[in-house]
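One chain comes next, on its own, written as structure tokens: the form predicted alone.
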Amino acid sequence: MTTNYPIKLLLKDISSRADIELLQSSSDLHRFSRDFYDYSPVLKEKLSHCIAELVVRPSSVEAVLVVASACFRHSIPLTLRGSGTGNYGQCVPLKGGVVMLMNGLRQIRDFNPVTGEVTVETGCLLRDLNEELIRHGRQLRLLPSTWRSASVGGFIAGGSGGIGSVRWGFLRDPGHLTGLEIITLEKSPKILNLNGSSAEPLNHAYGTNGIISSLTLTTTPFICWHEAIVDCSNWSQAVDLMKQFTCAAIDLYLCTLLERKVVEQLPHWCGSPTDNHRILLLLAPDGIETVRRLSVAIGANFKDLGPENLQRGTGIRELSWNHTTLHMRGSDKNWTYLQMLLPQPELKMMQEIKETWGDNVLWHLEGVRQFGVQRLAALPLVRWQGMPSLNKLMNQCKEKGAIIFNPHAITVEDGGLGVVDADQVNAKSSYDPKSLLNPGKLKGCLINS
């Protein structure tokens, strides 16, 4: 990719500054424009060729305010970057120019200790966040199954659910996010301070509308979660199983089932080898009795394997959500994966895509809470056999009442519910006027533009 950015202009700008880290070798650019978007053959071939030009890590806010007027006085694009864990291409910079990483802003900067709330740096990381809740008797609510290696911002920015989205929904329910402090991309950048209204255009993002660099979180109290895993050999029991566990009065924060094909791939921490399909539990102490009385009325096989050892980084939240697809890819790189919401009743629909696809799709559950109810959502495996076959496929499960968001696509509107929201596209007027900020990824300014 060829560009005419005046890099050298912007690096006279900045290169005094002590607090800005200037990383300019090839093997920088190439690490810093990519996140896993191989994931998706599509992505793969559309973005391997995107690189950025620089790449910039700020260690203070002072230093992104800097960055931010330079890259506005030059014109030239900006990319933020949290840890590079996402799968959509979210911090791929498609128009080059420089690359942000936030990793240096990761200050706990407050902490509530009536309300629970946190105020955190960008680039804290999710799994030291959650540490230091812990020990003030919170966690967080909602974490990507990448949550060892993931960034506050980038979750909030690229993300959209994960573990504990069974009890807690999805990162843009009212509720999750209540402030931001963000940077604007103007001649004379500022600092403001967005309150939970003005804040949600910014979540879910992808950074295309403002620079996140700190932000204010609900938590919950603290439980010690219970492992625990079910297996059932019959797929249509599986699921309704699955669905009692929701719906029980009992303490939720992972409820993940995968077709017995998909079991056979997983690590050894999963569980004893199966020919069973399996449902992967954190739940409660006071809920495995129940979980126990629901699995053995019909016929499943209940494991209670003890409380989770975050330590040890083998435990059943591994093998949840997109690491599902980490694993199976781990074992055959043609695997490739959707995301969708299924449609009720569940079953029917899958068994019809099932008898098309045969085991060139498998399935993996997650239950979720959409606008306060209970509903399954799904991130099958899918074999790549050609881009007109996953269209097919998507075709067919939005025909048959899926909800598809496309891991497929670059757009932040495609890879959720495919609508323009005019707030994002307003924020982005508003905060970056010059549409610099990760060009390319929000939907709106590109049909406006």
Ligand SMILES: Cc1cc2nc3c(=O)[nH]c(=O)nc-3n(C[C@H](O)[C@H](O)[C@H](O)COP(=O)(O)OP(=O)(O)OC[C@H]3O[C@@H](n4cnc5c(N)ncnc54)[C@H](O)[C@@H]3O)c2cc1C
Given for the second form:
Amino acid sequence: MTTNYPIKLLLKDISSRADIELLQSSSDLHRFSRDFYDYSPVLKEKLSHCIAELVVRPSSVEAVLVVASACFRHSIPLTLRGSGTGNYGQCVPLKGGVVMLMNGLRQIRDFNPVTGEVTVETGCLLRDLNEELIRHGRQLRLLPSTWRSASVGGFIAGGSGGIGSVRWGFLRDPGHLTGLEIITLEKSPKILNLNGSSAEPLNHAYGTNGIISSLTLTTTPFICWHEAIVDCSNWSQAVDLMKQFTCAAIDLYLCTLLERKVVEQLPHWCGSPTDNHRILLLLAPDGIETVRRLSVAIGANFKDLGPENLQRGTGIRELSWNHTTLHMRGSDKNWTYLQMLLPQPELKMMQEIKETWGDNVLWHLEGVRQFGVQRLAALPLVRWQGMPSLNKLMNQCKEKGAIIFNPHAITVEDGGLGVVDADQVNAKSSYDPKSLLNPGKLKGCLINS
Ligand SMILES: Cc1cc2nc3c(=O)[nH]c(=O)nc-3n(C[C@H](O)[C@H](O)[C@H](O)COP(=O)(O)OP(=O)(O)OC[C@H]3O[C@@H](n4cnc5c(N)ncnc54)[C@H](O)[C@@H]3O)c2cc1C
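Can you give me the structure for the form predicted in complex with the ligand, which would complement the form predicted alone we have just seen?
Once more the chain from above appears, this time first in line as the rest of the complex follows.
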């Protein structure tokens, strides 16, 4: 990928700063120009040639201002990167230019003991933030299954939900993000403090409309979650039981259901081998007896695995959400996946898909709360058989009422509901007037330009 950006001029402007690390080796340029997009053969083909010409790591907000101002002056694209664990190439520099690593900003700035809100710099790892919150008797409401390595800013800008979504819905629901400090990409970049409502357009915008320097998030009281598994021989009973759990008066943090052929491929910490479908749960200790009772009532096998050990990377958390896909790909790289909200009732649709696709589609369900209502989301494993086959499957799922969040798409809109969010586009023209931030990822702005 060759471009004509004046990188040398930009280097002159920033290279004397001790608080800006420069990474220019070929291995660094490659390493920091990719994420986990290779779960999608479609994205792999489209993105593997994209590469930054310079990688910078500022370690102060002032240094971010300097980089922003220099990129604006020389009209060089700037792509932001947290930990680079995204699945859709969100932090891949489509147009080359500069990649800015945000993990030099990682301080926890403030904790409010009355409200539980926390203000934290963008590059702080979710694991570190959660650990600190636990010291205050709190914890994060939502976490991706990559919570050990992902940054808080990357989660807000690129993620959607995950562990906790069964109780707390999704990141874009009002009430999770209550404020942002951002830096604009202008001649004289500004530091702006946005309240909950003006922060919304930057929530899940892939870093296209402002550089987040810090975030204020709500939290929830700490519960020492228990891990539990429930084995069920019959798929429709398993789905029904999962729905009973998510609607019962118990505190759940995770409720995942995996088809037996998925369970077979998971690592040893998934529990003893079984030829059953398996529900994985994180639940409050006072819910254990209820879950046991509901399971036994239909002849399912319940096992309490005891309190979660957060020090190990081998928990139920690391089997859920897209970690399921990760483990399946560990045994066979031909597995890819889809993401969808299932129609109600769910069973008929899943059965019809199964009848057509057999074991080329394996069901993986997650209990979620959507607009305050308990629903089932799915991240089915899909055996890669080429683009026409994937399109056919997506169309069939849509015809049967599923809402697809396409993980094989590059733009914010195509990966979401497919519609342009005018507020996101307006925020881009205000905070990034030259359209330099992560170009190519916000479709609304491409259409308007
Ligand atoms: C195995 C696996 C499991 C996953 N499970 C989940 C899951 O359960 N839920 C989920 O939502 N995601 C999941 N993901 C995707 C990803 O791990 C998460 O969304 C994660 O939170 C991204 O954080 P990150 O720091 O790696 O962000 P990055 O990948 O570095 O960046 C994500 C986006 O945020 C932007 N960004 C980063 N920092 C800033 C900033 N300071 N200002 C503005 N924009 C910024 C980037 O430009 C990019 O567009 C999973 C991925 C994998 C590989």
